[in-house]
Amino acid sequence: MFKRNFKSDIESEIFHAISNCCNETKIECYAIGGFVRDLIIGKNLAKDIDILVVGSGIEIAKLTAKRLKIGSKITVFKNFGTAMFKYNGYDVEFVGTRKESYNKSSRNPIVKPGTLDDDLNRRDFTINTLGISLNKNSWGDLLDKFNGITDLENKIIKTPLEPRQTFSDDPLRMLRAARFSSQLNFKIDINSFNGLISEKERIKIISPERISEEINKIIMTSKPSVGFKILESTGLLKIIIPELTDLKGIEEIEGQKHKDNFYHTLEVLDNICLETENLWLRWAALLHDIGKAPTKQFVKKIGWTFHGHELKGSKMVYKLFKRLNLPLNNKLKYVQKIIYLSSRPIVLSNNNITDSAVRRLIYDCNEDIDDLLTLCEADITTKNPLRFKKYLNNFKLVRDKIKIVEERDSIRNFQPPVSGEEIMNYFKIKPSKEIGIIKEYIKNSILDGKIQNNKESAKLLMIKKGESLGLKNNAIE
């Protein structure tokens, strides 16, 4: 007999309330799925709890909500036979046991009431079929039809039924397999892995939103390369993000090779995950080299080149985001900017750093300069410890120089010291191209260090440039 104590007083309160409702109605209930899995392996638990009810999930949800005195704060989905409520930071969802049948052209199942066995059969992996009894006569007993506890101990991802059936019924499970492998550091068993390969084309019926949701979850794991290697080796990644698989492979001409940019990319992604929880910076790391496949060339006496891959890659991001239904707003622009500028600090780190070059980098990157440098540091994947130390020290010099220049010249979040309105008022002119010319001239003069970033210096330059354009001061002082 397996007994398990729940982790917190709130959890205990929720589960005892459910148990009392089960006892009153003579209906069986189990905590099931991810919550139970994580409880057993001792992970930090998510705040969502799934309750499997051998009967009406809606009825038990309402009774439990009443017992917990949360009144009508319950959401009911009659079509799915489910209900949920929030309680002290926890999302608790109740679902009645059911069985499902699928149409080949859709991942939306035909759902009917079913037995406990029917419900366990329809679940994705054995480690997610585990349940803990909330019934009075078997409180805390483990429900384990598919020997999921052994798979947990052996760190194995395995489907409860024949893998091809499980993945064909709901192809999103293929991405979930890669995600759980990445999150939990578990291996996918060989039969389930082969099922991923054989059913990979079925992923095409899944909506872009559901796909990107799983990809985001893989990216947010501590070592996402695990999940992406699974997606690549099964053929799923080529269907979902071919821009990445196009980077795979090493070519050799006249004895000269280039590195495998796919595996390099995964190294960079893993590296940056040690430094940031920013999903979109992690996306930038994942996509920072996608422009290398279409720009790759072999030049005699030089070797392999990828000229302009940053610009090409930044432009490719739009179609990729649109295809996956990722946000086409400031998140997209942020990823594009980081990719486009990704080589600038590298160039600075390899040369004597001029103040002008640093000012322009700060101006172009603005508030994202620290994120850009974090990517550049993650991009150091050399296995030579001396080179690694050298490159890292070079970026430290860049960071130090940025700090000095920024404190002195206030370039970050740069605003022109002289506005367009002030130029019009001084020269008594209407909006015209001359205003833009003057503003651009002042900006470049500041960035190049020809004048200081203050109003007095900028106004003197405004007058000089305006006069060179034939403008005169007709303002009444």
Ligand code: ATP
The other form holds:
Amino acid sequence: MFKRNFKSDIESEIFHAISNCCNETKIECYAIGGFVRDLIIGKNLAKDIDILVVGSGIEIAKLTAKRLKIGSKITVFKNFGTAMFKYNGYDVEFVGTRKESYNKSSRNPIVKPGTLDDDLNRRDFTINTLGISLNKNSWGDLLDKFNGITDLENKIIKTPLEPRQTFSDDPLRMLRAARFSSQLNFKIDINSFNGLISEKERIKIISPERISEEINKIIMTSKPSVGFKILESTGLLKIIIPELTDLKGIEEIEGQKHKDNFYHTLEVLDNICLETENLWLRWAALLHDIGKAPTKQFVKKIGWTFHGHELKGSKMVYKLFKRLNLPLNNKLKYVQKIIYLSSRPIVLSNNNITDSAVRRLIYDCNEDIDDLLTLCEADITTKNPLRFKKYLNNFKLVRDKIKIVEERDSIRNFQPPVSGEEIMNYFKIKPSKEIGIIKEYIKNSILDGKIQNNKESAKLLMIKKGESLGLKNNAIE
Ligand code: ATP
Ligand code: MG
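For comparison with the form predicted alone, produce the structure of the form predicted in complex with this ligand.
What follows is the entire complex, opening with the chain shown before.
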């Protein structure tokens, strides 16, 4: 089976090299884990190969690297008993069979060399325990201690041993369960699912960067709602991103209901995943409504309102990113900006789309304006086909208008046509608040369409505004 499934000559070369080394040393070796899983379901995109060695992983890694003539390029992690090398785009990692013992108070297991059985027992899911023999006499045979192949066929995620123990030992596995379910579109076995519920609190011992790595992986799947629904229904989401679970539920007062903003959010996220691979735009979609929970209000005669939720939501992102150890640089700013501006195109499309409103939006959003509109389009979750079409068309009109205004007025990456320096030189003044006032006045006049976006018009306006502030061009006097 295995022989037929090589996807490339390079894979074949790597596996034959390993196989020869196993034979020479008479050490058992298997391809194991994700590589085998994905190979069997025919979905492999990943180029990392895990090799399980019943003995010293480092030794086989060294021998294989030598055989592939890249002996010097191997990286050895002595403490972990592992070694890896890169070969023609593949990452090949070797690990010796090990036994892990967990101590509840410590986050790190005690790792000792162990038998093949010990090693398979410590793995997270049956579908990840599958191995393929690389030894000559059993080449291509499947190693399947836990009947993982059946779970793979039935699309089931199940822990090899008792779920509670497995999740308590390494709580990251709980997020991996949701992630694999989302990536592969597999169901979680009922006992394992109950294990998630009962061990959820243990997630608190996992470092934020490991948590966000898994969340990012869920977000990058083609339908992340699958993973997030698991996180929500097991109670894990409330612990790691309560801002999202706070959006849950529908309230009714005086016969007026609002929509469930949590499930709406997941729909928006799934929608945007059809349009973009940009992790941060996907994050913006996930968080675009988080300001709705703290701003929700029922106003008599008006109904449910979420006034200012865009600003509130964008402000909440900082704390959330900091807590999850997500980047606090331009990625954060980007997500905040998209959320803050998320309602602007709707407001625009509901009114007469004026040039000045479009110019202001381009000015505020700059190079991210296409992303903003992608979010707005993903945000249309109405089930009424006529309305859906109408809303989508409204955004198309906004997009068209943006294009026209942009080509004509070049507002994107707006540079003030008159610099502070020029204002100071003209009026022979030192840095002062008047310069800011003049610059702002020119900018607003351009955005409002009162003058054109060019130096000539801006300079005339500068003189006029300067004079109204009592400044004079001393050079002329
Ligand atoms: P992918 O590479 O697509 O994320 P994978 O299954 O290869 O999926 P890795 O993190 O590369 O996942 O790990 C390789 C293998 O190591 C897994 O298939 C699994 O057998 C084992 N493994 C990884 N992390 C854990 C864990 N936290 N607990 C138990 N076993 C794990
Ligand atoms: Mg892997």
